[in-house]
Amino acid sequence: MLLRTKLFGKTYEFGTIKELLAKANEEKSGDRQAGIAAESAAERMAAKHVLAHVTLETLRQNPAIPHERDEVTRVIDEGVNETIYAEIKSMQLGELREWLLADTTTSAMIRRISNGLTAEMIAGVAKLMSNLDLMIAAKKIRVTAHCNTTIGLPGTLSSRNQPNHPTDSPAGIKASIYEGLSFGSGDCVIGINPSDDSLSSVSRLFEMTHQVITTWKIPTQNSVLAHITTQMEALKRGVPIDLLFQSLAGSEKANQGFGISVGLLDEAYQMARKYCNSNGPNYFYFETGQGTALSAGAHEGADQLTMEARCYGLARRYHPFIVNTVVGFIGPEYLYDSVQITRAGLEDHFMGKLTGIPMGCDACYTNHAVATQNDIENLAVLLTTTGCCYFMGVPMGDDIMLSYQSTSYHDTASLRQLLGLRPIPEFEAWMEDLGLMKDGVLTEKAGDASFFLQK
């Protein structure tokens, strides 16, 4: 397989696809921080243009890991649809760019395409974007799922209400939830981060949220992000849990060092089949981003970039009801600054969607990153033009659990307001019975949390 090309005089050329996609990646810093970044900016057009001519089928017969030695590449390639991958394996990954982007394909196309597709197809074509490619393609991409209630439709933005508390304070962490309800977050989902991931603590928080849910009959569901397996006993004991969390990673080494596995997640999924309280049909929660597997020396000299398609190939296995890329989370030695945040985030969520999968994004910064809260919003701002699913909402913008800053509740109302979204219908009507929206607009009452404590 000759992957050779000549730019203004000089030869181009690249021992391996994973060299290939690592080159044609966008500046990120961990790629530069693992070595396997381009030298310099026509190295990385002439990795593009290679990657361009290089088709669907070599792709997949080229796996960032090994089969033998990956359980995420296995189940990625199990999970393609082999009549469709017949259908499109001939087609040069630049081909498949240009069919995206055409005016007549329709994300009913898309949908039926993106069966046959495997991870690192998805990740090539999203490198030869540019970030307005991203958001075009993205756009064209509805994808829905439903819990308790339904995410992605049409004309909708919407938020999780994250009250994360330092101590766990179950009156610190309501305070949070209805001041977030009284700004129209939460339609996606009340979801708290621990700082105890005990059994007896986590517990306690999902039965807190229920009792608020129930109480005030919010059309929502439920979750805490603890490890997988401190829920699976929960769920075992009763506790009622609408949506199961779990970090992934893109390499089954990495996935081992959040203590997962595929067969973990197979088990974790059939029991919230049979024993989560929400209605279904999808029950699981996904957080990921960009520099996970490198951060955890996992990352099998791939680029961020594709590991974190290879995040959605896996999450794509337990049908999920919302994925969160926590963009600017690990940190700037990941994502040096708000230009690199920026294309991850567009990244992230047209390669989620063309998995299949119902994305939202954590538009956030960590405070030794070259970024600002304008830079944050003007990622949301983007990502919601082009039908991100939901943002997190955090009290001010600044999460006082995880120390990182993030966007807030008022912001999801200023982004429906801006670009005139609604929140989840059921909750949008469940606010106007509360005298908190009118029409689509929020009233004079929203924002003013003391009516929850008089119930």
Second form
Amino acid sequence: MLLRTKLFGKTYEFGTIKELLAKANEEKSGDRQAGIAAESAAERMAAKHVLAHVTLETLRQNPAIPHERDEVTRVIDEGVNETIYAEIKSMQLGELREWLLADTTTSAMIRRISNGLTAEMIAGVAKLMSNLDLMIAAKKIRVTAHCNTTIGLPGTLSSRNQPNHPTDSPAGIKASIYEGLSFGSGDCVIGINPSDDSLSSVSRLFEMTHQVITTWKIPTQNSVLAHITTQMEALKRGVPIDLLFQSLAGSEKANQGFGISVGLLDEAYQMARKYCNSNGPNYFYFETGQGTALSAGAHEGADQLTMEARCYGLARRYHPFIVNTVVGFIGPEYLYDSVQITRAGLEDHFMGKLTGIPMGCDACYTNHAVATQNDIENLAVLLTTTGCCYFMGVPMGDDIMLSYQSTSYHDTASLRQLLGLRPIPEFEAWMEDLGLMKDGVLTEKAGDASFFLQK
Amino acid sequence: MDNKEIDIQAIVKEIMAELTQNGAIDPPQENPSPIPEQQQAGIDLPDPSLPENRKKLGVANPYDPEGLRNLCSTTSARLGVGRAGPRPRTETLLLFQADHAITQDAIYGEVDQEVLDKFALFTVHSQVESRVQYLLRPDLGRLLNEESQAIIAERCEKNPQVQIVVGDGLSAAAINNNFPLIYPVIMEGLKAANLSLGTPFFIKNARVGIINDINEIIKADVVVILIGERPGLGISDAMSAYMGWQPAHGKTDADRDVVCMITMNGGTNTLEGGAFVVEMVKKTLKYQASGIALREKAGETG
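Could you give the coordinates for the form predicted together with the partner chain, as opposed to the form predicted alone above?
What follows is the entire complex, opening with the chain shown before.
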């Protein structure tokens, strides 16, 4: 296929759609590490120029990995609504960008065409957008889901209470849960990353969080981010689980590295519907992040943005309650600095929403990335204005188990206050009943973990 | 009112003078405990990063102060910090930023030449040319540059049982603070075991995997690399010792063993860490295996 343009008098030609997509990507250290990034700023622009003229049909016909070799490609392709696809397939990516941004295009209209899009189309249009484009378009797309409560409602901003502990001490984790709740964090989920993936330890954490939720009648859901097979085993034994968790990657091979497959996820999904303790119908929590496939040596020559979009396509199959990118966790060899982390956060949120999933973000960084807490505070504000469903709540942003920095319990309250947003309604009512919040603002009693020593 | 206060101060002064003369107490300091007037003379603060100063409660009027203290004692998470509106309090914020600052100084810092000289370590380089490139290209940190290959070939003992090398990794502070303490412990332990030792050296901009490239030249039975870990918030000088049986191209982390978090600031101390390294080296030599293979072999024979 001929993919060629002139720019400032120089001719640029691209061999394949995959190469074109990679070179049209905004600068990412991961793409450079993989040797697939544009070689100059002008070449990047030439690639974008050509990409703007590629039709949706061409992108569907050229997935990053061929059907016969990759089940993620098959899942996404089989999920396409053919009627809707037939309506839009002749559209060029540049036209899709303008259609998404047009004032006449509504949330409902975008949700409809979502069902006719594949990951390569979604990644492609993201590459043609500026940061503010990504925000304007994503803001329009309203995606809600329900487990025990409803995520993604207009006017809300939710928070995962992330009370991790280096040795999974239930007492230490409970102390952090209390602190978070007292700041209004936890309306999205009380979700623990375990350091010990054993069935007994994971079950103990499910039991403990379930007990806190029951004792205080908290309108939320629990989750322990263990391997899916551990959670399935716990489910079988009657452990109270509201949400099932799994990390996803964008290729079959990378998912093998995680020890998962579509077959396994299908099985887990059936089990969730049968045995989860929550109301549903949305039972899954997924995490993703640009660079995951490359770090597993399973990117198949595709750029990290395209691989990320494929995660969302896979996630959609399981009607998740929440999905978030862990955007700065992977390190500077994939996202070097705050510019790249910020860009990736905005891209991922937009792509998730365009895929039709309720998208949050772990706005975070490691100490060897060129970023500071100020940078992720900035990113959190940007994402909140564009309708991001939730962020992490970590004590002072310092995760003592995973050794990285994310958003804090304070940030949850701050972002709501800054932009006039509220927790999920039932959770806000619960806080008001306890006297921790009044008219959307924390009261004098709030911010005190010992409040929860009353019961 | 003023007169009375002056009187009391005069009396106190008199008594103090008497006691001092008798030798009952030490003479009063020029600058006694800080009170607001002393601010004119300067500010002299205690170190907020000390463990005892980290656990100060910041909550204005806690429901249960004792209970809150107990909650905070169950975890090293930053709890009980209170708030200023929705934001952290000033001292909490500045301590967090200080903890991050020290990680940056560690990552972009340099290993002191004096430390290397003290133990007669010469320096070689990976293929990385700058600190920025080090962060961007882990693959280049796993390979020696050509000049370094030649230096090692020329200066190093070949085919020793144990080769020790040092790498800066992601924390120069880890090497500056821990290497001078752990190195004598390791050397003593290995010499006591009558093992033949290679010529130690330092590699700048090194990743753990560089031991494969090194051992293509040296052909040691065991290679140990002491290397700076990615600084965590508040602990910026953790060092690890990675080691493997006959490292060679293609070997991965699965083929290696590690003694991690060696630091005098809340990890495995250098004395213990050094002893663990010696034990692990002996075990590796005994079973002629490392990593998963070692666990399998050692498990088989008990």
